[in-house]
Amino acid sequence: MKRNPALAGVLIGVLLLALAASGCISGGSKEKVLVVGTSADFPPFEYKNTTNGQITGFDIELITMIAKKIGYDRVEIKDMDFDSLIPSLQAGKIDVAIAGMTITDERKKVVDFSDPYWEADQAVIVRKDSSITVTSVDDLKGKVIGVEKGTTGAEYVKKHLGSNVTLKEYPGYVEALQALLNGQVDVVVLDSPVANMFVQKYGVKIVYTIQTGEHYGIAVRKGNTELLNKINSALKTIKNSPDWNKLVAKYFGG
């Protein structure tokens, strides 16, 4: 058969590119790549850097040195409010998730959590000039409260106090600030945590802590056993080291 020259160039392009593509030529092995969801608006954990617009904080540290550990050569960070985490973790979208999000059954029969790696409770914050005082959640009743959507505090409020209060949910704890600086809101009811950062950067105060004992795990999708099993084994040892104890000094001090 007579031979075209230029088909079989074009063939041998296409060969190759496919080749290098799938990591089978020298030089072309692909980058492992682990995809992170995150919702960047939970300081210390995960905020954006106002200098020059990365996300960066706590959680995302930690999750990049997971990562470096069981063999992934960087970490792609995606941004995205936090009620649409679980939603992507299950339709493929990302491979993790890292939010301060809290183990709670409810999540644990769509989702598979690592091991604990933070203890967080509920806290009340109300603007550094408001008269509001609170001993108690019944305290709460008839309060305007702000919270962020889909989150442990949003649940609480709901479930302890339903009917008795106006509940407005917002995309973010940014917003739900936002809107109690500009008496939008009485109260924010939020993760000790954050409040903490909260009361350290704007003008607002806790002035009650409902003690709910939540524990902050990494999310996978449900039944990815072997990369759960391999963050936990990452996660203790990196607890277990100096490194650990660096990362809590530089965000919390200490």
Second form
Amino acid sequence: MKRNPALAGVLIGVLLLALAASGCISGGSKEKVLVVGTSADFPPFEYKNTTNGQITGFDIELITMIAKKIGYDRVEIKDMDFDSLIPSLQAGKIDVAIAGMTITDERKKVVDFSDPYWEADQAVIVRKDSSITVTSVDDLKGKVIGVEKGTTGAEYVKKHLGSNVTLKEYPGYVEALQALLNGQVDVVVLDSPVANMFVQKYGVKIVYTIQTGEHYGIAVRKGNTELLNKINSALKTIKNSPDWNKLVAKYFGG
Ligand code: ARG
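Go ahead and give the structure of the form predicted in complex with ligand ARG, now that the form predicted on its own is out.
The next block holds the full complex; its first chain is the one shown before.
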């Protein structure tokens, strides 16, 4: 058989490409990256650092610590609207979602959650100069209420107040807060730990807290038990270590 140098060259090229794609060359093993979805409008859990635009926060540091413990080289953060997180998980665009996400029965039908790592209720916030007082959920009747789309706060208002209120759903809390400050909505209903942060940073106050007793969990694709088990054991280790207290102190003071 006669050698064909051109063909041999092509074959070698194809072989090299295949090797590169499989991660066997380019100096060692392929980098292991955990693709993390979040919604960076939720301080102190996830937010954009105002000086460098980097996404940071309690959740981001927690998932980075977990990822290291379970053998990933780094995390890649994908920021999106809160209500896109679960569809993105299902579509395989992200490996985990960490976004102060409440573990609910409804969500458990479509994703799996880690053990809980934080607790929250729903706070009712108004502008600092507002005369609105709230002593029960019924006092919200007739009000224009701003929420973040797809959240437990939004679901709560729909379920308990329904057509007795005007509900305005925003893609994120930045918009909801803006609407509150502009006077386009009377109140915003959102998670209590985040409301506490907004009170410190903006001209708003908390007038009522709805005791919803929520727990935050890290979501993975339904059936991804291997990853879930690893996350849970790393979470447990971290919670029992001084790292946890340091992380809490850093983002919640203390
Ligand atoms: N805990 C609420 C929920 O699960 C709100 C979460 C909003 N998170 C965010 N990063 N914007 O629905």
